[in-house]
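Coming up is one lone chain in structure tokens, specifically the form predicted alone.
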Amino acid sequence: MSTPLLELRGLSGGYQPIQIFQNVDLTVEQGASIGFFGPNGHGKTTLMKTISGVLEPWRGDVIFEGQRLNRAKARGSRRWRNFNYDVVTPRRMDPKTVARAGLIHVPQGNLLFPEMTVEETLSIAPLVAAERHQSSAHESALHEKVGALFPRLQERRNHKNRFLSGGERQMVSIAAGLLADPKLLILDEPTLGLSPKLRLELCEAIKTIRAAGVPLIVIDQDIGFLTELIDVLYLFDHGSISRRLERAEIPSHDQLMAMLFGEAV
């Protein structure tokens, strides 16, 4: 039996002093993709940030390809907001270690350095995978694939990120994630707030990424879009997984809302 790509074991976390999610267990098998669906503000984004080490997990473990990415013991008490606890106690997870392992997170919200150009941004991303792939030919092949997927970025390569449209910035974010050569790519609301035309363009690009064999974790509110990408859907509300659905079991959007809120929509 093959080692799972990702395992979460009793994972809990949040923003001190508020716990946002608790005791999350799930498994992503090799080559598989999963989706998350649920109400806004119930912890999906916080969970993704914790998986990638952006936020420190409070308890539980993140296991990637059989290797635990966090320190074993639980997070210590942190009572004072103005004290730098990292001076005396290292974080339970190092996001650099997570990224170098191949678990790449494209967060919600176009979080790019505004004064960097597209070309500068995309030149940094391959450094994440440098320890895994020393070959310049491999890096060139990645750039070629990303260029074919997002030809618009070639036209914008000398533009600063702050001058791009929301859809173009999201393309840069996903392109950077791909150039890090992910073994698992997390996409948090990748089409949120985009115009219908750009949203359609980006959805097609993400489908192409999945068809190329890149495993995904996707958060999105469009259940039809999710169904085309994933093998398993997790319903997430009030900080925990309320249901696990195989692709063949995924119902309509209205039925999902009824599952979450207990009434017909």
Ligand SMILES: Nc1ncnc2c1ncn2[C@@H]1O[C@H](COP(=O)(O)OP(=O)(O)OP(=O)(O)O)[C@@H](O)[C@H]1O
Second form
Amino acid sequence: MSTPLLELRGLSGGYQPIQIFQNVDLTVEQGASIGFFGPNGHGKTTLMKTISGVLEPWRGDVIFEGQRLNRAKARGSRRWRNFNYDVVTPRRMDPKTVARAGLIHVPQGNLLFPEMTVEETLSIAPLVAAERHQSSAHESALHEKVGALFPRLQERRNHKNRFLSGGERQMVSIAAGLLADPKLLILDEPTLGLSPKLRLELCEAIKTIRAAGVPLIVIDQDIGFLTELIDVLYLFDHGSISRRLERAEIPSHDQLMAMLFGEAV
Amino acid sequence: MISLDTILIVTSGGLVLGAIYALMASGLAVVWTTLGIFNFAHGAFIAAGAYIGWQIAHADASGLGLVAGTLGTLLAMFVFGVLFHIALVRPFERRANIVAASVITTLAGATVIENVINLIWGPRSKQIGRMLDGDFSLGPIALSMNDLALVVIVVATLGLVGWFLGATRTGRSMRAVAQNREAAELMGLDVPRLYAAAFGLSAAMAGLAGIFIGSIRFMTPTMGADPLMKALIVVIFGGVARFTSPIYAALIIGMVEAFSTYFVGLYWTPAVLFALMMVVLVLKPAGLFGKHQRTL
Ligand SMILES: Nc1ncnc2c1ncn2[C@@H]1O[C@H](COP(=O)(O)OP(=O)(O)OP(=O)(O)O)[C@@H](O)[C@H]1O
Ligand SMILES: [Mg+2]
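I would like to compare: after the form predicted alone, may I see the structure of the form predicted in complex with the named molecule?
All chains and molecules follow, beginning with the one already shown.
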């Protein structure tokens, strides 16, 4: 068997001192995509932020292409509650290392950089991948692909991000993620709060990304959309994975709700 | 009657003041907008830059000339700013009380810098001396060559920094970190390094301001205290919505100060400035040109 693309082993985390998720074990095989489905506020976003290193994992490991992205050693027991542990121990995980390894996280509901133009934003997005392949030809090929995917951004290139519509902002975020040349792309609720028309446009773009062979982790509330994209669906509630469903086993939305909330619903 | 000549002389004085304030305030704003902290050692950076410049340039010291003095100061102050950030600001980077903590550490840093300057160079005041001699006149405008050079170099420097922030990838990355740290981290930008670079850039700009002040006034270890206060007024008065906001504000403040000093008197000028600032803040809390508190 080949090494999996991403492996989580007993991952726990949250916002000190409140733990949000615990003991998450998960494997994403090479070339596969997975989906997350679960109620609001149960920790999906927190889990993704921990995978990408902006939050510190409390316990457990994040292994990407066979390499552990976090430090092995757990941080001090935090016995001195207000002690600045940042000075004496390095962080367990560094978002820069994660992004440079090719694991790119497009955050939920994000207005990237309000005072920068679309063009400026997209110009810095490929920096993270520049070390992996030093050819500028590769970069301009990426730019071309992304341009074809989101023609609307071309028209808006000199607009500041804060003047964009919600859908356009989401497009900038995803485009920036793609320009980082991801080996695995995390999309956290990419279609949340969009008008039906824009939503459709964005769903098509994401399907195109998937068809181009970019493995995805997608969090979404639309089971139909997820089923078209992914190979495995994880049901996530109360901070842990409650079920793993192969694509063929994914039931209808109503049945899923029943699974998550019990038969009463 | 006030003659046109008087107006022109006062205006050119205001222009020189405004240029120096613009350099200081935009240096201060680079750190303020990027890291979200106020660097109370910026005034001490100005003093450090002036003394390093004096050490390299002045005939009584190394005597290498003003060009070498300026370049050496820029480099030395950049490195110094980076080290200052690593030692006194970085430890709080992920803590909620970074603003309060950095007030204390940068104030402490300022005191240490001033005392070290005192230890190395002594309390006796020094002067770098003029960059250029002679006068420049164009029609009714008359400036000393030194003042003219100062204004030109400031304009060029601010233009260069503005270009760096707007057109280069590193500069854009710095702005990105300032506007949304988490998104910048997710993009894989090296946030601690960009913070350090912002500090270094800011310190180098302070160093240049120090050399300019040393060229027109006497230097003392605490020479930065008054400019720091002015830079603070400029940054708050103008806001930091854009890189250019503190520059316009600095010009206004420089002019107000020059005219107030001439017509109202030196003694009352600080009161005039603070009164003006209060009025602006009451009417436009984010500054005269401000929209948001922290952007670049
Ligand atoms: N910065 C924070 N500090 C403290 N608690 C937080 C923070 N952000 C989120 N939480 C809490 O963590 C829990 C999980 O939030 P999270 O955003 O991970 O949920 P989610 O599953 O992504 O929900 P949604 O479907 O609404 O996006 C929530 O109870 C929330 O209140
Ligand atoms: Mg979420």
